[in-house]
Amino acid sequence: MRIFILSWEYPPRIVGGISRHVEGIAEALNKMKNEVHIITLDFPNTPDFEDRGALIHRVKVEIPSQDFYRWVFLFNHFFEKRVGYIINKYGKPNIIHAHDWLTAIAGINLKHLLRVPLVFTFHSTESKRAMGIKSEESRMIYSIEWWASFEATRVITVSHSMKDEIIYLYNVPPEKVKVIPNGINLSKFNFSLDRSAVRKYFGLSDNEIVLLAVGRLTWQKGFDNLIKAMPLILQRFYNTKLIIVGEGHLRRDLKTLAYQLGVGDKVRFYGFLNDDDLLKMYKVTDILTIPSNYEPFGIVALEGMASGLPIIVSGVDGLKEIVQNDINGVVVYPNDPNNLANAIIKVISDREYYNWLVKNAHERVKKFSWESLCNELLKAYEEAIKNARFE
């Protein structure tokens, strides 16, 4: 099957979970003898075309734009233009698969131009990201999301909670929606290292208890609650350090909060880490925390499980579908620093409990291999081809 996948981000452009998701399905679909083309944005010092099994076409936006939203419309135009060249060389696809609202317009246009069925994956919704539809920009994005859900022959969500959400928000027929969660390449986490040397590389000492949080520095990730939990944790374990990996517009606010609470020297912001460094960071920390206020799935949870870490998560959205409380992780109330602090203290204090969580998480994460998930994705593609309508 020839598959065209549209995604605004793809490694080395990593903004959120979409990049990892698309990379995972591209590699797995290619191994299953499909011809996979990724149409994505260009990135500095990265070739416009790469053959990694999956064929990666990076697109330049050749016209300057005044704001983010005009830029999105422009790159959708240039995506369509690149697809014309790809078809001329490789032939027409069997499926177009667009990811999130940012590539929806190109996906819809190509569906009608090429008479090829569209599959659309929701990774989140504007209603949840923006805490409601309160601005003209949010209304525009909401409308594009509805449009994509209408035009797609099959809609995919990464969790059951998101399936319920889009059925409610966009009145999508339930039979049209298929849940295919994020997956993980377990082999990437199967390596050994010199823990002391790597800790030294990251500026950490062997006697520190290291908490890790990974994600964009936005309201959705709830990192303010984690920082608010630190004074309580430090009362019991003063050798604790919190590492926050990621970039975002709340970086300055979060740093200010840490110093206002007197824990500025115990909270470090590492910014963006490349793949190799992030994998090493997972291996040399002690606990992974995911205190999100909104998390459609939570691929970081799988990465923590695969790295042999106990994970502590907020009981929201897709995280509740991955983590079973007191079995393969700890589930806490969202937006509750005291509950979060007590959970972290419990995991640090009880080594038998710590090991129990790690052991069960190791078994749980095996169910999320990209190969098994892509079997379901191929079924969704076949259903889309069978049921496609272009009226």
Second form
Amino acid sequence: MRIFILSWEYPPRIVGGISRHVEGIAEALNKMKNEVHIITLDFPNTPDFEDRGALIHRVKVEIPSQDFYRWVFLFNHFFEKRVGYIINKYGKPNIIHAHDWLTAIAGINLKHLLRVPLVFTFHSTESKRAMGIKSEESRMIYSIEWWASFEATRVITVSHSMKDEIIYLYNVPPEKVKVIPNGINLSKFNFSLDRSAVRKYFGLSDNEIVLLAVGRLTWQKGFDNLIKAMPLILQRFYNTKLIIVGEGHLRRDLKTLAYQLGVGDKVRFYGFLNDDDLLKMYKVTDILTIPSNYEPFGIVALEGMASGLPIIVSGVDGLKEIVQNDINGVVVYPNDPNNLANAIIKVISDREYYNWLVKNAHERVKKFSWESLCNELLKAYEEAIKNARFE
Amino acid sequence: MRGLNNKFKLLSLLLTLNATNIDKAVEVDKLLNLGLALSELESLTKELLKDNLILSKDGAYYLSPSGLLAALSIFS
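What about the form predicted together with the partner chain, after the form predicted alone?
Following is the full complex, with the preceding chain placed first.
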């Protein structure tokens, strides 16, 4: 099958879960003998075209704009233009698969121009990202999300909670929606390293208890609650350090909060880490925490599990579907720093409990291989081809 | 725009002006559309340069790879 995947991010352009998700399905679909084309945006020092098994076409936006939303429409046009070139060389696709509202316009246009069925994956919704539809921009994005869900023959969500959300928000017929969670490439996590040397590289000492949080510094991720939990944790374990990996517009607010609470020297912001460094960071950390307020899936949870870490997560959305409390992780109330602190203290204090969580998490994560998930995805593609409508 | 502070408004503007490499660096006058005073803009660019989120050449600015990812994170 020839598959065109539209995504605004693809490694090394890694912003959130979309990039890793698209990379995972592209590699797996390619191994399964499909011809996969990724149409994505460019990134400094990467080629316009790359053959990684999957064929990666990086698009430059050739016209500047003062406004983000106009820029999105522009890059969608440039996606369409590039698809024209790709079709000339390789032929028409059997499926177009667009990811999130950012590439929906190109996906819908190409569906009608080429008369090829569209599959659309929701990685999150505007309603949750923006904490409600409260602005003109949000209303427009909400409408594009509805439009994509209407035009797509199959809609994919990354968790069951998100499936419910989509059905509720956009009135999508339930039989049209398929849940295909994020997966993980376990082989990437199978390496050993010199823990002391790597800790030193990150400016950490051997005797520190390292808590890790990974994600964009946005409201969704709930890192403020983790910082608020720190004073309580430090009362019991003063040698604890919190490492936050990621970038975002709340960086300064979070830093200020840490200093206001008197834990500024115990919280470190590392910004974005490249893939290699992030994998190393997981390996030298003691506990992974995911205190999100909203998490459609939570790919970081899988990465923590694959790295042999106990994970402590908020009981929200997709995270509840990955983690079973007290079995392969700890589930705490969202937006409750005390609950979070106590869970962290318990995991640090009880080595037997710690090892139990790690052992079970390692088993759990094996269920999320990209190959098995892509069998489901191919079924969705076949259903989309069979049921395609172009009126 | 999503309650962004000026720092992220500037990163977002550099993103949509496609200022993602040295050849596409933009002069300060193109950034004045943010509605900031020149002095304010200068102190903002200083801060972003220090954080390695933007880079500059001959008084023109463009996003570093980290800055680009930071800008994208606003909308993802």
